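Taking the form predicted alone, here's one chain by itself in structure tokens.
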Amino acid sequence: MAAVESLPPGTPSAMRNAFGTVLSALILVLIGVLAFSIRLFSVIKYESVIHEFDPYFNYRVTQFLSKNGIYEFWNWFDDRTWYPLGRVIGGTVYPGLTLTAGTIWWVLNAINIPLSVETVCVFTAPVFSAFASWATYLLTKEVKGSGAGLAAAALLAMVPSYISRSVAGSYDNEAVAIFALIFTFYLYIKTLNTGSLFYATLNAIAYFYMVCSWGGYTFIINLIPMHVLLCIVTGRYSPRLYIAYAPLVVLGTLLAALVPVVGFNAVLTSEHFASFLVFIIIHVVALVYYIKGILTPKMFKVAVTLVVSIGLVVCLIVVAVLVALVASSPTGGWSGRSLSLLDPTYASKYIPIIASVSEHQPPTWPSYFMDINVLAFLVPAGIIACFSPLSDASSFVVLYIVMSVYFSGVMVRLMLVLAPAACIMSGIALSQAFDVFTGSIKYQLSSKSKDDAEDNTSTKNAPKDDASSGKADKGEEVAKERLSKKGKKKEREPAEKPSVKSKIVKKKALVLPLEASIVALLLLIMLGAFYVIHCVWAAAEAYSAPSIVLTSQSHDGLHVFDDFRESYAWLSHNTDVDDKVASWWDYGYQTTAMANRTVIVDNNTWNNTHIATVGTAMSSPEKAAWEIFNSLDVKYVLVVFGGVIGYPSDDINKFLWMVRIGGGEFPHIKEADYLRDGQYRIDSEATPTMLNCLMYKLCYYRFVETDGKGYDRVRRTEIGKKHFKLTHFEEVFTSHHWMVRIYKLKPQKNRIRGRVKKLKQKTTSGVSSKSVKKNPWM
């Protein structure tokens, strides 16, 4: 028996087995292949640069802790952003994303490979993204298996929802943070299955990668307490469960306060109390357990009278100790997008600088097919399946599709979330599907060979003369005692045979017609074709496009618009290093980083008053922008206009989110001035308010000379204020195609020479010169 069960290399299993392993190694590098180069189109159509204005900070970032060092990264004051108040980058950014692309590069040029910084920010999302479909193969495998682990891996390295944030040069912190999520993942669910502290300590060191790499480490620290909060209240708890949920809060804890960014957030924040709370609970739960295995049932139900009793108290003090907490902060202890995810209408109210950022609003039902496609369809047959049987494993991942789609609705950002889960239960279903298909086809083809195979043996068999008729006879009499015997021990056995006839009807309930399964794998494989091709789609020509650099196609070919590189390159070239420019804080990375100059605000939106001072001063008439802006020490002022071009992002379609978020703290700022009857207007019938303020003048100034009319092609309408001359201001660098226009600010005129006039004029009124006492302050 021993022999048998060791299965000898030499066994036909073993082979297969080992055959099975080459494959499955084979396909997962062939899809992390996939994941990698279908991410490059951005480089071969466009040229190897980095994306959109998030990662032009963290490459600045990469680029000083490659020249200074680590120990100068953690206590860098960037004097350069924020003006006038700066901002410590080592204890404000997540460094998970800048440590792991420094590391690449300081091992790369440790070997002798001498790539540029630049490089290795444009292509980490590539390698990490063939990183996250390996741990979706290791997360699905946990849950139903390797052919299902390998559908999900390869439906993750095409699907459009992580390619848009994983393109190369798309350097944001999202590029590492999804395999880091989909990691941990998996080690929680490794650790659930075999109890083993080893992974329970690797999950922990996996959970702090994630926290050094994103915000998004909230969604795990909720989540999982949910699941074992789900586990103890069906029943479904085990000593696997303590194993891998007790390390993770404690070492997964302190680990996560050692970041700068978090700190002491780890346990002060409401976002992490759900962990706590569940931790106690378990430990209330693990301590009943245990009192079970070792008293009478008579002394266990007074031991759980009191251990129930007093969990119960130190639950009530924990929650009330942390009612406190939340209470004693405005915000009930949140942060502003935590609870504009709990509650969708939150940020419109209150904080509109968080409603103004266009990846925050809620996705139309046409992102999802663009997003997920057809995964959108398959889900439900993955959840289904999930349930057949229904485990620990299969159970969090039902979880964690549910909560991902609940979050994904609210904010279009996370769409980035629920691609993982919805390309885990497409694969399982995917799974599923293609065993019962190629399983009935099997089974048919099998049955149909049988058939043939007794019919052939009944033409050879037929009675040829009396003496075989005899022996016939005689076989007929031995066939019948042989079944009077059976029928005696049939009576002596157990009633266990009617459950085995039934597992029989139940594989033979899922046999379909052969037809019916030659149809449905094809529709199958003519799904996946479709996704492929909608995938490929999606990565060359929807998300390989640098925000930095435009096209367009017309009948007249591809038209490049490199205005934005343009206009940092002049400010790079003709202002002094010290000069300061103001601008919305959407350009704010970029000019940092391309341009080397100060900035007023940046993409970190961290102070608010910051932000709507700039807004209102977009928002005021030139004289009092201009006030504003000197008070700031402002010398430049960038603005960004597609009116002549049909560039639809520009300053005019954002100026109401100018206006909200000046208004909330300059309350003389008030939106129904810049509308005509709720309207948004740049036509003849906008407001004088709005025909008056700064931003108006400076993207539509001289914009008349262009074709005449003062066309807008974003807004479809002729501008309502086409020619007024600039009094504060002077036009200095207009770009190519004018998406871009930087203005100066005129100097402040001398209050000497209007006394000095005064003077004259008296003088020339009859006044003696002499007789006038000169001022010695003047």
Second form
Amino acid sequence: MAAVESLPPGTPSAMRNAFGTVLSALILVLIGVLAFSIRLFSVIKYESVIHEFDPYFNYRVTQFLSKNGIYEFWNWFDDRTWYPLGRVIGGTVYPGLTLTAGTIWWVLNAINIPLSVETVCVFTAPVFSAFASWATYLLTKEVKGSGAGLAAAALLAMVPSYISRSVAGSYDNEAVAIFALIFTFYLYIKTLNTGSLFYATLNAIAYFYMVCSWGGYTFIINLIPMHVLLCIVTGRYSPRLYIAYAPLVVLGTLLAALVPVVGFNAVLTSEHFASFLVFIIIHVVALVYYIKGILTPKMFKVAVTLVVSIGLVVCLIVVAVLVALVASSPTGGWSGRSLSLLDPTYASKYIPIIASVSEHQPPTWPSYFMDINVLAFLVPAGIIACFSPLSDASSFVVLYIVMSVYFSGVMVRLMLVLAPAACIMSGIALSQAFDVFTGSIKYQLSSKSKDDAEDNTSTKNAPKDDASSGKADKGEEVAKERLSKKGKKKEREPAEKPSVKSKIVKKKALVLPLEASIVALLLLIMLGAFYVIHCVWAAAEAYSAPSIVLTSQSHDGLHVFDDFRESYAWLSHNTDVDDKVASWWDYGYQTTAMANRTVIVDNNTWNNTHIATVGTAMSSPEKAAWEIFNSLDVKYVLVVFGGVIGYPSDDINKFLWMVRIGGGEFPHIKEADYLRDGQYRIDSEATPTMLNCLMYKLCYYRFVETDGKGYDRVRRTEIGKKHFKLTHFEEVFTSHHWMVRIYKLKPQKNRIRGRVKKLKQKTTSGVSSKSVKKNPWM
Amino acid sequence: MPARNWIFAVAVALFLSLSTFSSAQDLQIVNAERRIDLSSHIVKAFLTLKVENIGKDPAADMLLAFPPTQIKNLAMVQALAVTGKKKKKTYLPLDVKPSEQPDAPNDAGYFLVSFATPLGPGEAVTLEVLYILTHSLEPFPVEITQSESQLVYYRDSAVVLSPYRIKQQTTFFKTPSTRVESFTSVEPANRAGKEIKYGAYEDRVPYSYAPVIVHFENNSPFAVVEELVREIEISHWGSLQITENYRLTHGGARHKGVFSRVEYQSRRSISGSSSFNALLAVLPPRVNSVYYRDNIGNISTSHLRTGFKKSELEFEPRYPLFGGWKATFIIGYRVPLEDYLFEAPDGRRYLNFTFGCPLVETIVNKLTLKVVLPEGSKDPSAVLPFAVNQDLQVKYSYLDIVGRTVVVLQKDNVVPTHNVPFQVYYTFKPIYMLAEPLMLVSAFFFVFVTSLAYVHIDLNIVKK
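Could the form predicted together with the partner chain be given as well, to go with the form predicted alone?
Let us now look at the entire complex, which starts with that chain.
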């Protein structure tokens, strides 16, 4: 990783620079290839297909986009979901990912490379993870030089946390958002280092792309103000800071408001308020510095007292207005997901629908080890390295890691934001460690040769020093312009070439024994190797299994459970195109995308009442459920049942959430009715409410006939109620391994009977009633 | 009647109608034996005719007549002339083409069989005629439940419809099982096991007709491909890529009510006897890179057996098909180019490939076969043993600039007997093969030259 830096000095520096550039370019290309190819396990082991639940929606949107064009896309009202409400897709979706993939598809087709939309979608995430690792290189290079940059890029290319969201086929917002996040940070740091308005504009555009891509953009718009504030408080204010921040807020907010899903939220919700507050503060500070420059110290003191007194009043008013605004909105101006960030227990207390998603749960300790592995140990070293010396850029990454560690502790999903920070820190740590160890080895070796030729030492060392100082001079020459712009604040060493001059001064202190350095180097390499092995394992085994196809290895070979697609294909070919299918919301996106049928609820959980209605129906007895479903115009009910093959994430295991969410809106559903002594069970001890609810019946209908006992392999127990009949539903399809069962609502019988009675009454007066009885419809 | 024929001013039509007019008078069928095989949903009828010329002029051809209900379901008619006796029989394929007869009673349809040599007065010839009917078994009851077996009607005539006098004839119907619900009795008619025999009937006048209905059990897979699009892409770099898009349906009695998986799994032979879930496709030998998927991904239930003469792909749709259920899927494979692409003596190249549908025992309602010729090919022409609709299209594939010529062949009502070789001739200069690699090379070259130029050009306005 540190190859560029550890090149032996002596060769002509121009040649060396060129060689270093080519070498790092080559390494970067290889890192890109690595990032792309480590994510292909899912395609190689399974197939090139969209994997999870959410990506199916993105895929469907992309299909729509590529078929109908961008204007149709903005105006798309989707009537195949959230029946009968529908959903305005164009205005409620983060369009970054879809637009990106749609553009890639369009460009490829324009040059006659006929890739399908699906292929483009499958490979978007791996391609963007290569981009993300290059962005990491750029960011870390701005912070600590290209050696650290390369190390960080290589680490990010294979960090398991990021792999989990960007394997081929997981076509999710995060796939492009992480790239956008890192790239925005890079441009911010770049602007901070150069003070160039050009980069500031680019930064705003990158921020716009991030806003387009993912709701996580609020992390940026809170982190950067925090850093600006930190800089101001620690007396690091400079015009560069102003250039880096003010245009971002102005342009960024304007651009963000262009995205339909954000719109006026960009100025109205409290997630964005921090940036405006800091925007005001930075202007005040800028003014203060300006006035300080033109006034004499005495006059300045007078001005300060004047301004502070007026300023305090203004601030108080502003704060009061803000507080009033925040307090007037129902959730205090914070959306549920953001609130659960600040108060980890908020969601589970108030919003079961957020708590029911496993990725919204706080992570456990093993998941840190699983997702960032050895990086967790390298991060502290990286933080220390960032403090020697502390610059604007390194203080930013320190702040970044601190904040992301906090947020990742709240929600598993945000581990993804932590991963780049951890990679950057570890890259810095590794690079610095390699620097120190190789430096001391070099020193020890040269001091050994000094023993051999004592008299030569001075002459030998002198040219070396000259060469290195020459090199350092050159480096400074290159960065001269930059330094001059940086002003007098602090002599920041050019990042690419850690100044040898200062090193020589410190060298005596930092030098380590030869053996210790070699051992430490070996240990570091082992650590890296361990990381690589873990990453490859995680990519191959843990994160590449698609959720729509399950496999199991048994003694007679590989078993494939392709039940989901079996039943979706059945639905799409053998039901009417306008039929409505009710299922728990987890399967909504897939049903609309794969079966092309209208669903009642889906994974975009925007209407809690609607979801609660379905939850209530599932937890009601058959008759009541039939009435609910019939009122929603539902024709088919789909349940997922794992009891035959032991698939644990089935609807019976999710059922308590349905009860809770349903009960939240419709109080006649009580969680306690479904629990026996606080325990959730489906065996003979289960409560009658449980055994008579629709979900139980639909899952276990005729289940007992499979083995004669009705043994559920997930719950590891015999079911409570074995023989029963369905009166309002009929089984129309069950997949091969029983994982998906589809029932049809029986037609309304009562009304027909009523009609019969009427007919009878009418006809009794007339012709003989006998024929009418026989055939009432004639 | 000759006066009406004069209205057909075209000389060929004139000749044909005149000759048929004469032969209708002069030919008679001495003996006709018809065997109709009803064991699958493709009805195959083997008709043996002994034709005699009793007129004074030699007859060049004869007519086969079909009732209007059959003519629209008629997938193919073939005729062979039999020469020689018992052991040393030789068969000579005869030319058969559809023919219009202005005086056809009740819209009967005709096929004209041309003899190899005109039949002289007093001469007789034996013909073997095979005709295939599709969609001729009508399920009754129309809807059945999972456990019922499928009963169908077959409607035909007990006597052969013919514009000629038939001296003696018999007809046999072969049913798939011994379960026959009913059959119309036209004396003499009797049933033995799987066979129903009508006849022998003596001396029937032209256009005799005796409608019969056979109601019997038929649980053979009614696999009907509603639409099949086969695309054959020729790459002169060494392979043919074939992609087949199927829209399959179960053409039998519609499924009614519940589908119970537990019954289907535990009592497959009773419950679900009318359904099918295994299909067999006969692919060319040396086939490779076979895939089987649908538009939501790979389908994992398939086996491939490769052999020297043919390869067999055994596969299952995602779910068993009951009556009226549909499924779509795609089969793709690749075969080596040298097996199918040849150079004609005149320097043109030609593709020699099999027409029809690789699935066995399947009816294809609409078959579209697209042959994608390499970019730069010219003068395409297709040669087929039967009539199809032909069309030309242009397709843009990887890095194409002018596009590839696509020969589109389209035919309705295709049965397995249509799986015969056809040829597509075209001219192609091998230099075109290099166009795309050269394009890529020059693109990379351009990129490097630009980056070289960028590095060396100072774009700054102010010199430092």
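What you are looking at is a predicted structure, and each value in this text was computed from that prediction instead of being measured. Positions refer to the first chain, counted from 1. Between two forms, the rigid core is defined as the largest C-alpha subset superposing within 1.5 Å.
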Using the rigid core as the reference frame, would you say S388 shifts its C-alpha by 2 Å or more between the two forms?
no
Rigid core superposed: D576 CA moves 2 Å or more between the two forms:
no
So, superposing on the core, is the move of S554 at the CA at least 2 angstroms between the two forms?
yes
